[in-house]
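First, one chain by itself: the form predicted on its own, in structure tokens.
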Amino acid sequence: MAVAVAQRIRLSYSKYWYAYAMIAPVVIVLGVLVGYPLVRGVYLTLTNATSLNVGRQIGVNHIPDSFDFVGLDNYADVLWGPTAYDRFWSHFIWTVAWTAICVVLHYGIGLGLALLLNRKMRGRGLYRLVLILPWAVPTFVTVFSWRLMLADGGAVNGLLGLLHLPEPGWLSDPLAQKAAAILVNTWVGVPFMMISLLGGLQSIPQELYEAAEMDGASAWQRFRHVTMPGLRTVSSTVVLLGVIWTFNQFAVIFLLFGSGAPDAQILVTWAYRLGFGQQPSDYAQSATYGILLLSILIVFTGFYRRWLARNEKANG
């Protein structure tokens, strides 16, 4: 068996050596940038490493590592320890809700705008340019701008005051903080979804719409039986990407609230807070959150792809 595998590898190498040579630099870079931090993170989850017991350099003196191997204690403590709900499960529930709400808004608004921009209208190029601007502007500029507008006395509350509507504390009230985070992330994420779906719409043959019209199909029937099936491939890809990006959306939450707003922190920002936003830093628990996040996304992606494959098979 081993001899057969070795011969197969040798034959493959002699036949495709140029392909291996081309991808070797990428494999090496990914191994250094992704593989090493991942292995190091897994190792830290099995220890009680904090900023007080990891090796460090003070002047000319080097203090070696003094943390201990604790096995799976960190996973047990995070998942079902005495304060597991406050430290993990409350943030997990909020992260799932935040991801679901944001992806639904991204897809719904993006699809609506894509349908509008796919129609023939005057100034369509200008509209596309304006609508893609929130995506083209650096995220930190967008979030800081929203932070100024959402602050007490900012433009948003000023407008609500003119309309005699309540003026929430967007950056201080826990519920309003979550609404503000969803608002800003929706603003940031809709352009990508809109452009992707617009490309999908333009790939649907116009003859299908003409045939449906000749058969007397209404606008809703054409949307349901021509547009949505035509967008299935693009939709499955952008929704999967949207879930992964939103689940790990660090920039919006961190730049909007910093290390404050504990109720609005999602898992990835909470992991950062454990590892770098408190003293002493808890590297082991922070790494444990990272590995759990990765595991959740791998499991979700596996189920999502199997669900898509089953639907594709059912629809022929």
The other form holds:
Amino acid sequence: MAVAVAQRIRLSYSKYWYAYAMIAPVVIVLGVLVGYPLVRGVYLTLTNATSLNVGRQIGVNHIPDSFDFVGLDNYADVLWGPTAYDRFWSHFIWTVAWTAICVVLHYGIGLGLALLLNRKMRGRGLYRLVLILPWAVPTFVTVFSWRLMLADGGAVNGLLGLLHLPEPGWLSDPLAQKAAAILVNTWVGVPFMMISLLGGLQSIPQELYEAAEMDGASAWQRFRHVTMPGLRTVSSTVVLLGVIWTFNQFAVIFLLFGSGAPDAQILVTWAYRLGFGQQPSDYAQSATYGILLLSILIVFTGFYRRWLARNEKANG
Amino acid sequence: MTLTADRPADRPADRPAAGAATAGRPAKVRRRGRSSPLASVLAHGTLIAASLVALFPVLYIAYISLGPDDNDYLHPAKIFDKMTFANYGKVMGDTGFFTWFGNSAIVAGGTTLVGVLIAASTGYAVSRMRFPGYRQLMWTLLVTQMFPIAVLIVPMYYILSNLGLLDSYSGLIMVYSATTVPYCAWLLKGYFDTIPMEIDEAGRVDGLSPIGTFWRLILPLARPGLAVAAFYSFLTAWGEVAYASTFMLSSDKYTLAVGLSSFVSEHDHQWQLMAATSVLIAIPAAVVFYLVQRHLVTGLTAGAAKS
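Switch from the form predicted on its own to the form predicted together with the partner chain and print that structure.
The complete assembly is shown below, putting the previous chain first.
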């Protein structure tokens, strides 16, 4: 008895020891490069730091920090300051709309293509290869290509002109800019969804479909009652990741419009502009946006997981 | 051909169906997946249209890169008569292309190696061992995904500068690893979960330490998962611009992405050179993609379906 207990303790000790050794590199790297910046970011939000009063090195002279502690003023200013709507809330609304539209398009198109690719048909492997391709192209190459295509007189408007459709100024007109951003991001994001959902489809046992067919279920009923439940785990993961990634999608908007297009900026690119893209840089406000963004996503994830858990229970 | 002939693991679902259909079913009933001619035409039509949309921007930029003048992109039709590889010659001969290419290769290769290795060991630990702090670690990995990267740049700059790692490969590799590892660890945990515990136990019985088991038995079995993680890490590092342009200060340390974006300002909008460079950057990514694409479905399935 005592021996068994001693053995168990030794075993658990050795288990933990190895576990900690194996996660140590990640904990260190994330601690240094994410944890510390996070703490520093929270601290910055409580100050009025800008590039003018932050300590810096000029030649051999070190100029110390000279910013002040201001408490929660930054949050108050961002959320309900005099121009809060123009700076934060209008971008917030657009960011939420952008995330919702993009994720719905990613998921819908991804699922449609995955269903088609899951059929037995000639050339399936080739289609799959071509359709994943957008994922393999580095984002800035993608965006650069789209910029040329969307420019006035570019390929997209050329095609629209041939069809006698209106030719919007994709890179200059505010509404068209938003549409262009969604278009490009959809192109970028569909392959990941498609491949993940295709994997999910392939893990659904074929017997379930046969049983449903025997029972006389229509194609729609099979989709509704076999495919969708079978995809539930994959879907919940990729939708969560999709929301997080799209909400924070920096590269597409930043590279597509540079510092132009104030209306099409989502909160992340807006925060970057405050902290890096203007003179003087407003580090405190930029960090405040960062912390707010993180909070929004954490709250969303909390609700999403609870919703999933409740659904799980409801569906047995 | 290799593309259509999937490995059996790619489509376990198809096999029983094939058997069942030939065995005991009336011929009238169409087998699932083999549908009416109209549906088949529609399916092919949709897939062809989607493939064109997927392919077009890539082909378009390759085509533009063949036009010798800097406003050719405005009149694509004119390029057809004067196609030339001159832009490629110019990019490779007159710019720091090969330096940048080498830098990108070092950074992306290093990120892939370091990132996948530490993501794999983390993924293994959280897949097999329930240690105190397990939940917190999983939660941290998820939250790290949420942190807006753009906002980390300023503090990261100070940390790297304090550590003396600005303008160095190892600094950039560390930063990239920090961004890729959480997703890779998550994905690999899902993959390791599908490998039976008995294999670990057998390894332990034969006298291997947990790390030995991981290294000698589990890693070789997890190749599809590792391939996806490597693909993701490589692409992230290969195409990243914001960090690279902030942390790599001297032009002999630029990565391709940064070098490319310097064309717009320095060479006053030489789009055709940018297009040629884009193609040259996309090629290694396409090669990596081609090498791992057979594993993508299997690797991602496990990760997505089980986590």
